[in-house]
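The chain that follows stands alone, in the form predicted on its own, written as structure tokens.
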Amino acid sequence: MSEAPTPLVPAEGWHVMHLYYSIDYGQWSLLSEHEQREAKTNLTMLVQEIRSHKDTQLLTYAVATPKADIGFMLLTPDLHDATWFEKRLTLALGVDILTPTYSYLSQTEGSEYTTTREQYGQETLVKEEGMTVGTEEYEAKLVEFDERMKHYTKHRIYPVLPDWPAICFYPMSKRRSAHPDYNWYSLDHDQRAKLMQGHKTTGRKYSGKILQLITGSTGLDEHEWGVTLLAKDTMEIKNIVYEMRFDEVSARYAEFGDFYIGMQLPLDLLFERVCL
């Protein structure tokens, strides 16, 4: 028996796979009722197995357009596990029943534009709010900031995703045009951080309405980031994406891939929704 491969776990964060499949209803119709029940039971047991795996999450959803029928979002540390789960999901309903239509690989990551403790102290507390360094109020504000950033960083790198019904995924990159005014990578860090501040300001308006997870994919897939939005109302997804288009960082520098909209459902309802 061969030895298990050495785990392929990033130094920080988890691997993330977005998987989309179409159903071959012709092949499905060839199965007997007993075989169909067995196939659905097989997928159900596999989903339970994956969700019980350490530090692993699996979201299941029906896709709202003919781009796909079923979608999965898989988060797990080890790329070997992610790939093994993906192959088994593809075959779970039987050979040739699920056909991959789109997939995307990325990793959870922090942001290089996160406000530092020093920046918050000098730019926000001192310059904007007129506080004095070292005062009791100033120090209390820094403690609050530390706790807030600790929670924010943990959510970015080790998120816990809710079962909110609407899920949107799209990949994106920053433009690298030959024109210097439209090349994100020709800007220095301070310029980029200032531009990203507009996105942060817009995003804060949707706190409690949108859960946004940005994952990095440079060197892993065809774009540079994957964006996952979870919401209770598709209008909020439409609103935040539309509003952010007017931020300079998007208007001048962003390039987007296709958007995939789905509805998170437990498997019994998912089977009904996709007519299995």
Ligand code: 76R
Given for the second form:
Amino acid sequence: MSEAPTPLVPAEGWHVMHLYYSIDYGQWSLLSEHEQREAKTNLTMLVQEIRSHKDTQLLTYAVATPKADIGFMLLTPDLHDATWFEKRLTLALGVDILTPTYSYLSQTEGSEYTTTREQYGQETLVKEEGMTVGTEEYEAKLVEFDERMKHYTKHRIYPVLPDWPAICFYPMSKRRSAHPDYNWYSLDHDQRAKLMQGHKTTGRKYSGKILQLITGSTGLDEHEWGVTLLAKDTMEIKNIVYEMRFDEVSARYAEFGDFYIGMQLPLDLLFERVCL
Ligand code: 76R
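Cool, the form predicted on its own is there; where's the form predicted together with the ligand?
Every chain and every other molecule in the complex is listed next, the one we just looked at coming first.
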């Protein structure tokens, strides 16, 4: 046997796959009750195996509307593992039961627009909140900021996703039109960073209500980012996406792919939800 392949692990972060399947209920109905039970046990065991793999998370969800029936979000460092898990998930209920209908490959990544300590001090504390540099209040706010950003930066590269019931996924890109006012990539970094300020302010309002993960996909898949939003109420998803449409970065520069809404469920309940 040949040696195991060299791992394909990004220097920083993990690979992420969003996987959507439809169920072939015709094929499923041809299985005996015993075979159906066995198939479900197979998938359950595989999900457990994947979840026990190092640095790996697998979210399982039922998909609302017939765009798909079952969805998985897989986060794992090595692309070999991701692909091996993905093929086995496709086959776990038996050949021809699950048909992939949509998928998206991306990687966790940091952001070049993350607020710096200096920006926060100058723009938010001094300009917006009228504080004086060096005061006790100012310093306390900076300590709070450092703590929050340490958490945020770590979350973007090595996230831990909660089991919140609603999961929304959509891919997006920033516009590259011939018109310079509508070409994100022809703006210089300062202009882009400035535009991102409004986005961050809107985003922070949803802290605690929306858990957002932006993963990068340039060169990996069709769009430039994958947007994953977890929430306890689908209204929060609708609200944040609506509100962000008014931010200049989204209003002027964002282009979106299809939207998928899922309900995170443990497998036994997921099987029931999708009539398996
Ligand atoms: O505080 C900071 O400095 C980090 C703030 C931050 C950055 C840099 C942030 C916060 N985002 C950043 C970058 Mn975001 N985000 C989206 C979408 O539908 C749409 O219109 C856009 C989809 C949502 C819903 C969202 C939510 N964000 C980005 C980027 C650029 C990629 C990069 O980083 O280089 C994109 C494409 C993008 C898209 N964003 C937040 C949110 C929310 C809820 C927050 C607040 C997070 C928090 O503070 O807890």
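Residue numbers count along the first chain shown, from 1. Heads up, when I say rigid core I mean the largest set of C-alphas that superpose within 1.5 Å between the two forms. None of the values given here were measured: they were computed from a predicted structure.
Which of these, Arg192, Ile240, Met172, Thr153, is right at the hinge when one rigid part of the chain swings relative to another between these two forms?
Checking the domain motion between these two forms, the hinge sits at Thr153.
Could you check how many degrees the smaller rigid part rotates against the larger between these two forms?
Turning angle of the smaller rigid part: 14 degrees.
Displacement in Å of the C-alpha of Thr135 between these two forms, rigid core kept as reference:
Once the two forms are fitted on their core, the shift reads 6.5 Å.
What is the magnitude, in angstrom, of the C-alpha shift at Asp146 between these two forms when the rigid core serves as the superposition reference?
So the C-alpha of this residue moves 2.9 Å.
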